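This document opens with one chain alone, in structure tokens, the form predicted on its own.
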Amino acid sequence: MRRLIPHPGLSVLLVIIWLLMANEPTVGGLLVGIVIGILLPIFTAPFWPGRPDVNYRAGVAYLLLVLWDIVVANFEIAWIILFRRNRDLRPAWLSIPMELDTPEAITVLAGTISLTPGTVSSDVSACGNYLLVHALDAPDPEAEIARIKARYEARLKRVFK
């Protein structure tokens, strides 16, 4: 099975970004998905070497987490902009120190600080564990990094086992 389908999750993303793209679902749409969805992840799995086991059902509890940060995340800076002067905002450079280990889990990571509004990923350290935020309002920058290992790194080191 894992000849046939050596990358599952892609595979199903590819399917699904493929229905999306087509405008309207069809069952020919839906067959053509399905084959670039086999036939795509055979041909490049031998540029993936080493690549980590991932856990998907970890994975989607990670997504509807993320996506719930940034709806929260949006409503909070909304206010930050309305309501807030700039004077009484306590921007921070945060230096993350990582435990992960694996370059997928260090860009989801940087990715998903990157997406929530009010924080952005900017650097990883050339030894590969710290990463460098800027988050636009920290007022306690050790307790955004708590919250940061704690919400997120945590969390990815159960996807990528």
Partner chain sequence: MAVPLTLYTLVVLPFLAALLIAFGSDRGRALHSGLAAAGSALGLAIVLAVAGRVIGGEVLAVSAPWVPGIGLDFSLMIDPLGLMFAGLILGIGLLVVIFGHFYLASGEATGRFFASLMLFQGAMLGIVLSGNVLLLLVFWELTSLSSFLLIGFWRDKAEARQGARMALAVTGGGGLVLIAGMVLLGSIAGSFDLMTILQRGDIVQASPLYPVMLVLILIGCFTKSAQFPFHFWLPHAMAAPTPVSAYLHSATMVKAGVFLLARLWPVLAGTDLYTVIVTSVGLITMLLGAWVALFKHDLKGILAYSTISQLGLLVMLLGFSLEMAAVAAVLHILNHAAFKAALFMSAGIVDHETGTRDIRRLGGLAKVMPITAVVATIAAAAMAGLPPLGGFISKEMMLDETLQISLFGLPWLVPVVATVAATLSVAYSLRLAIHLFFGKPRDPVPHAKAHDPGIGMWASPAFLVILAVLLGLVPMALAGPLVGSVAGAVTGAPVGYLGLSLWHGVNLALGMSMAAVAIGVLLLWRHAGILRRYEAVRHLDAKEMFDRAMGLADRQVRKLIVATHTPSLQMMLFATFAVIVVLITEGALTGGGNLTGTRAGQPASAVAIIAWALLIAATIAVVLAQRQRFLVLIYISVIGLIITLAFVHFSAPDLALTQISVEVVTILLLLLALNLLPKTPPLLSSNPRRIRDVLLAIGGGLGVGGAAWAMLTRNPNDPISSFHLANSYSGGGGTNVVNVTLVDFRAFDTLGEIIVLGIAGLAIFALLDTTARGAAGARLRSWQEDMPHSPERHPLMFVMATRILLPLVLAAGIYIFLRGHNQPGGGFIAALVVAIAFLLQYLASGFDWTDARRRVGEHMLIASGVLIAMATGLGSLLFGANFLTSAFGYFQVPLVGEVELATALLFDIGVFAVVFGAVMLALAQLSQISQRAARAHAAQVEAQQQEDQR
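Starting from the form predicted on its own shown above, please give the structure in the form predicted together with its partner chain.
Partners and other molecules have been left off, which leaves just the chain.
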């Protein structure tokens, strides 16, 4: 079983994606989706060496949180773009020290930061321990770093066991 479905999470994702794409809830579509969900991970396994274990429940919770943050942050930044004068902006580079130790986790963290408006993940340090983030308006960079670490990194540590 493990050999047949090396990455059940990915397989499920593919089945879902297939059904979404087919855009029609049919048994035939589901069957094809399952075939694809089994075959593609096997075929693409060499391209993703050392896939991490994921706590899916924590993952879903994290996802919902991020979605909510995206909506909220969007409005905040819209306000800034529309009404704040450029000279009142306080853009800053944030150098965030990370405790995450898998590239997948780092990527998800960086992605989250970028997706929530107002911050853009710009680089990772050569040693892999720091994340460079550009904030559009961060009068207090340290507080912002702390917020990100608490709100996202901590949760991600649970998602990627």
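What we label the rigid core is the largest C-alpha set whose atoms superpose within 1.5 Å from one form to the other. Residue numbers count along the first chain shown, from 1. In this text, all values refer to a predicted model and were calculated from it rather than measured experimentally.
The rigid-core alignment places the CA of residue 51 2 Å or more apart between these two forms.
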